[in-house]
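First, one chain by itself in structure tokens, the form predicted on its own.
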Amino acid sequence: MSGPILPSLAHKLLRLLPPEDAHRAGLRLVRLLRPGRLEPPEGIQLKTWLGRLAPPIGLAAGFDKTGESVAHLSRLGFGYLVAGSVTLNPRPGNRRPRIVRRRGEALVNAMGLPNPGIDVFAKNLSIGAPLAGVPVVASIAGADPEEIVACYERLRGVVAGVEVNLSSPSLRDAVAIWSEERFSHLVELLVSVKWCPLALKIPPLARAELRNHVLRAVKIWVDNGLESITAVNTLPVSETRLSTGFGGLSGRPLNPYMLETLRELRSLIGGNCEINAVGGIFSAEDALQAFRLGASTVQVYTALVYRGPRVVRQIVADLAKILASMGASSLEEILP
């Protein structure tokens, strides 16, 4: 399956399955792909919180929830991979249906953070991460600071970085999670045991009751010298087809919320912290817009679902064409 025809055909067939079944089958099919490692043009790289990445395009959290597939997913051309989110103890997630497609290249999920627990997850990554050939980041989540820090400690030496996910719609009592006192306690604990670069994943700044809490937390994160912000997680929406009646919206419709959050973050933190942009990145033009608003990396997920396994290679190829048309030899030349 090294040529373009069979992966494209398989992707079309997967679209006929229910979303969760298609995802599971897709992960199995990725193991059969042998596309060869992507060697992006020299200019398609940036210095980031994970070192110099070529390309500065990552797989967002949620695609590989168990950490079992990172070595295979790296073949799709990513510059880095985020696995998880994982919690301290195993979680089965919500009952089905828990993910649906929407028009306009969108998904709504209420997965409920299904994962095997930190011990199995760390074991899986200890095997797969060294084989990936690119930095692997673990996404961790939890109901309280102590649980999150326990997950972080368990991953010591296993991954290149850790993304702290406090923004999943599956986490209850979001206002309490983002409260200044609780968040400051989390940051204090993380700083006291810090062993690798850390990113904080935040929600879109669309919920009035959360907005000020999140921006205050970002300031605390940056003031403590932590490296990165990942913006944004999914947008909570109503969805009657899901067992929960609501879920998190991702894909094309999330893009404007992500861009607005990037603008807010750059206004708040300047250049004192790096940003990973995620939300509706489907094309080179989408990626370039995020880079120009201050992102040092972009992440994709829903684009992989709708555009297939060659989407990262297409974005890289098109970025190279855009640079050439501008007379630039590297991304760094055209960024602020």
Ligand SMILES: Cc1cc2nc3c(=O)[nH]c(=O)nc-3n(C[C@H](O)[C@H](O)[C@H](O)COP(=O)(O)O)c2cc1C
Contents of the next structure:
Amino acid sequence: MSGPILPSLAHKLLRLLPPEDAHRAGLRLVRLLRPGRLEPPEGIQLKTWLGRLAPPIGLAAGFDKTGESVAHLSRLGFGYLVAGSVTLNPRPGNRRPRIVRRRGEALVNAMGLPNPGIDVFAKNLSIGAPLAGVPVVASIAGADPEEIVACYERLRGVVAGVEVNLSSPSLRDAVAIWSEERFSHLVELLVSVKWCPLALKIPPLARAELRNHVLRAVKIWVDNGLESITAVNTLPVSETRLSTGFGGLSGRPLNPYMLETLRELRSLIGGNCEINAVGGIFSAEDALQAFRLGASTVQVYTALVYRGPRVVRQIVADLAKILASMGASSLEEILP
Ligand SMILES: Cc1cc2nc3c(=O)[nH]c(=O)nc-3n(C[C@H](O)[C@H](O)[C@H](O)COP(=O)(O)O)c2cc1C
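Got the form predicted on its own; any chance of the form predicted in complex with the named molecule too?
Shown next: the complete complex, the earlier chain at its head.
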């Protein structure tokens, strides 16, 4: 995939396939790229929960569920990559169809957390992460705190950070997962074995029955000195084309929900925790808006599907243009 024509042609052809087949074929094409990162951009960097990142743009969880492609995905210009989500034991996920496209650069998915299980995942990352040249984060999920902590321990020394995913629409019994007692138990267990920076991935605060539980959990997370919150996962919606009849909405229409969640988080926790903004980030303007609301990184998923493999480099180039037009030489100069 070199030269400007081949990637955009391949990207157009992929759009003709059903979304999950397109995803698989896209990952195969990415694996033809040379492993390793691009030259980091000057000025487009920020201090984050993973140290200084250039650019402060990550691949969101769910794109590389097995951890097999991180070395090649870093070639797309990301400053870090989140692989997973992974569970203790392998999961086949839900029946197909489990991803559909929606108008307005959106997807609805009900993947059901398919993954090869923590042992295979950790092995894949132990090979791929050192070749990626950028920090690799593992996203972990589980049915109970003990399972999540077992995954965390198994990744010791393999990744730069871990994102705890309690927010997939496919996790059953969401309210119980976020209950104060259960969440405090999870945090206590994690803190007792902690060996790397941790992020908590939360759902959009749109669901009234979950809102207060999630906000209380965020407070517990931050009060225990944990480093980071990733906001947001997909928004549950009904979708009759999926085998499950419902799924999680991502892409452009998720962006206002993400921004609202960011505002609420900042007013709850002040500057006490790093925030990774994810949900409908497609352009430099989108990224800048999230940075201005206090995010120190942004993550991208659906934009990669609709805009193709050049999207991160485009965002970085446009951020550089915005800085130049403001007479600034670094992102930090223009952020509050
Ligand atoms: C097909 C698909 C699978 C996903 N799988 C996961 C996952 O395994 N774990 C997770 O935390 N988020 C997962 N996500 C959510 C994304 O990481 C991200 O939070 C969401 O898509 C919003 O970002 P976007 O609008 O840039 O796509 C998935 C999203 C999609 C579209």
